[in-house]
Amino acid sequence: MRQDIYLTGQEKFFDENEIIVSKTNAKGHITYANKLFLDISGYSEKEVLAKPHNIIRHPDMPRCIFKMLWETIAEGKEIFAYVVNRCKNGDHYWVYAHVTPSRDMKGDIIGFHSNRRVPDRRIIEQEIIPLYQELKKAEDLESDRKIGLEKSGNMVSVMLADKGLAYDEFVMTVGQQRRRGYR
């Protein structure tokens, strides 16, 4: 990842009836992106299209989140995801990402579908931003960065199999098991 990336600490907000909308091709290029997106992230749809997604990737985001969403949707399965991106000016703004494979009339896949809701502020500030901060210090806490990566991959499929939950059963129910007495 480059460290020459500016952020400014600035959150910005959308509105909970907007959905943010992009597609891409199978390599993860930006083939559509709606309006929202194009105004959140501050870029043009020139300079998005045909641009790899990860384009709004902000650096705070651990690596294994990732990782376990490109694998599942290359398994063709759908995932949902609480992911924090980068808008172009350094800004930053929360989703609550749902990722589906595109199919062709064959059934294969030829691209992915996101569609990005505003996320329950309450469980970004006590569950995701403190688990998304202790995933990404393993990872730079190793010089190897695929060792940091498995670290923090290992570090999730325990606090999973402590729960008795699939990371997509973990991402619907997050809210309701504080109140349940885990984490």
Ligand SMILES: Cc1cc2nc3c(=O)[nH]c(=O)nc-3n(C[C@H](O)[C@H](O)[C@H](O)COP(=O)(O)O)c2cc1C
Given for the second form:
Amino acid sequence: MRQDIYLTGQEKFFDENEIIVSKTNAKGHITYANKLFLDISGYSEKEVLAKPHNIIRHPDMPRCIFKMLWETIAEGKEIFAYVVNRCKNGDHYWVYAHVTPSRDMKGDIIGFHSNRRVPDRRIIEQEIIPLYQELKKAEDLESDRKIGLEKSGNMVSVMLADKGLAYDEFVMTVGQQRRRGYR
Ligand SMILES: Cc1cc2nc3c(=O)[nH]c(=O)nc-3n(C[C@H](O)[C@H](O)[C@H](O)COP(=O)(O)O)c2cc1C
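Show the form predicted together with the named molecule, please, the one above being the form predicted alone.
Entire complex below, previous chain first.
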């Protein structure tokens, strides 16, 4: 991932009752993007169709989150994740994504589908941004990308073990854990 990517620091928002949708083929190349996806990201349909989904990748996203995403969906399971995306003009927007595999009649995975909703602001600011910053720092500190990825992945495993939660349980309950004093 290039680190010199242009960012404005400006956040974009969408409505609580809206859903940003995209679909990909099995390799993660975009096969569908709804109007809101295009409107918020600032890309035309032509610019995103058949492109790898990392076209909207934001450099603040830790690589270990996408590794986990791909491992999970490739196994045929669904995953929820908090993601910050980069718009074409360098703005960004946070989403709470639900990514699911699509199968053909034989049961083979033929693609993936992501629905994204407005995330809880408090969760983003108090939990996810600090966590992702720590993970990103661990990844960036290593000159060997593979070791960096292993380190951030281990940090996630340790955090989950500490809390006694699986990743999906963590994502589902992240706003409630501090209040209940699990932290
Ligand atoms: C259905 C689907 C939706 C995805 N949505 C996003 C997204 O909104 N933002 C993003 O950065 N990556 C998304 N990804 C993950 C990308 O494929 C990619 O793994 C990620 O951008 C990291 O890119 P990199 O491996 O080049 O670092 C999605 C993947 C799938 C299969």
